[in-house]
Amino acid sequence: MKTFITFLGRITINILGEMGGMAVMLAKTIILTFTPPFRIRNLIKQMEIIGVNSVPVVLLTGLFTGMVLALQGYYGFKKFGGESLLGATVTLSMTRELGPVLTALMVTARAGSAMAAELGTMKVTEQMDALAAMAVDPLQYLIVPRIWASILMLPLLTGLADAIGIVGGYIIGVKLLGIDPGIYVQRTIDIVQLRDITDGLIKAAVFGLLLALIGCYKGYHTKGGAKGVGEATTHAVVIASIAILIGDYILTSLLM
């Protein structure tokens, strides 16, 4: 029993230490954001890497998610004659939940892992020490652009995923399953509100912050050579994915 309590205490201390370290990094990031020099070119480059390069995988994810929602929802609604609600259901599911969550998870897998691996490699090869020796703050040069690029690009990617998912649902509902297009569209317009879309975009911005902060933190504190880089990358993806799912529940509760 004593051993279990010791083990549990050690895990708790490690978790609190990691959370404290991330909070400190976030505070430094906010301060350095308004401290010259401003790395606009780095920001634009990271927006391309994180956002533009993630468009294909986000579009594929959104399209097939919308199509699956339409197929599954149709057979459920058909049991009580509610097929006309299919469009609104697909739209609400995409904009409020699945759009931001799946987009964040896909970007975490593609860009969040890359952040941890790249920064971890720079850390173990002492490139960050070289930057500091040249009077360049590694946090300001490497991490601030990545975090802000993620915060800015995740809502845009989520908007694309929402749009293509709604289109996929329309194709399945109207073209494949034969629902009247006028009823499908009108019921969607009647039920879906602007807040349903904006709430999803707010979630996406928070998820962007989480995945970038965790990826950068793990990469920045990498130790142990090539093995440490691999472990940091794995931990970054796993922790960021869990944080996104927990954050989704918290934000859904707050935005209800």
Contents of the next structure:
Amino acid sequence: MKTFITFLGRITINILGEMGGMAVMLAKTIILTFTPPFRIRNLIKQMEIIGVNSVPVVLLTGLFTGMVLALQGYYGFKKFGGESLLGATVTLSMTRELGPVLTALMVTARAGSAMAAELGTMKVTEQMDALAAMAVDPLQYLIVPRIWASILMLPLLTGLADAIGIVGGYIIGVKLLGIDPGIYVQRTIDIVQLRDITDGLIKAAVFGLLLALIGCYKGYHTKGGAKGVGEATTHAVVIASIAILIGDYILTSLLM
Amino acid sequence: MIDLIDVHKSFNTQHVLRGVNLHIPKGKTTVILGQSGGGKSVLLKHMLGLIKPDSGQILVDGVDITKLSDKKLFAIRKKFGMLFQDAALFDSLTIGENVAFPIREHKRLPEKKIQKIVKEKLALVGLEEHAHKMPSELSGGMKKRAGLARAIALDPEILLFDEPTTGLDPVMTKKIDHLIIETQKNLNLTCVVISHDMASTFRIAHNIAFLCQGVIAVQGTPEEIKNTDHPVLKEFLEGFLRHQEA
Ligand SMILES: Nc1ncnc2c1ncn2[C@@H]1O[C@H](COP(=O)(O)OP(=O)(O)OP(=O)(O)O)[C@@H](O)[C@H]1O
Ligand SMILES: [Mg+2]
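Could I see the form predicted together with its partner chain next, after the form predicted on its own?
Then the entire complex follows, led off by the chain already shown.
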């Protein structure tokens, strides 16, 4: 029992310590964002790596999510004759929840892990020190562009996922299950508001910040060779995924 | 000019530097000797503020860099060029781009001029043919030389070299030694070199400092060092001096 309490205590201290470290990194990032030199080229490169390169996987995820939402939703609505609400339900689920969350999880797996691995390798091979030795702040050169690229690209990727998910839902609902297209579209337009979309995009930006901050933090504080890099990468993905899910709950309750 | 005053540094329970006092004179080459794992690389990183001491002062041209803000520290680092023990080349850039990196960062020069400097510096270390290669395509000694070319790319006032000749063949070692001697003399640079190679040490050094048990145990000119009565340092020199007499 006592060891268990010690164990809990240590975990709590660890978590608080890491959160503190991330808060400091975030604060420095904000300051360095407005301090020249501005690393526009690095930002654009990261936007390509994080954003453009994630498009295929995000489209695929969005499409199948929209399709399965329609299939599953129809099964429920049919029981009380509410099929006409299917379009609105699919759209709301996509834009408010699944679009941002699934996009963020996919980008975490693709780009968050890569950030931790790449920065971790640079750390353990002294490339970070070499940057600093050449009077280039590694935080400004490597981390600020990654965090901003992630914040900027996540809403765009989420928008894509939303759009293709809605199309997927329409295809299943109208073409496969035979709901009247006019009613499907009209009810969707009646019910869904602009805020349902923008709230989701705000969420996506916050998730982008979370996944990049965690990936960069883990990479920047890597210790101990190849094994350390592996651990940093795993931790980055696990912690970012959990942070996104918890953050989603908090944001949903705030934005409702 | 660099002065270390009573510098202490521990990693966890390991007390690596235990009150280092060291004066690095301006415009001279100082070689630091010491046992493997004794803290030489850690000491060198302190001079750039890459590692902060637990206590003590590090004065660079009279400014204590342990107390500086990040911004001022980065400004001071522009005076330095550093070669890391494992070269620490950026593995996402070619050798040429590695050498060009500090130039691009700190000077506004036309591309042609940059390429000219890169070519020049790579030629000095015998790598002009390899500018287009990635670091992963180089041998250990070639990486080291590329790191050296990058360290001198901006002709900095102070050069810190962590074992510049370890892993090089005797001919290349001599070539690098001469490069260090020439650059130091021509530009009147302050050089700090860590070395395990006694022949090379006595070729390049104006001053020698011996790090032992976390302190500078002996410090002096090459002649003074040759006549040391410090038992460990004597052992360091034994093989070399006997070889020299023969
Ligand atoms: N970042 C670090 N974290 C923990 N311990 C470290 C760290 N850097 C160095 N050490 C320890 O400090 C001691 C001195 O290391 P250092 O690299 O300075 O040795 P060295 O004198 O350069 O040896 P060599 O001649 O083999 O390069 C070593 O025992 C090493 O384990
Ligand atoms: Mg060393």
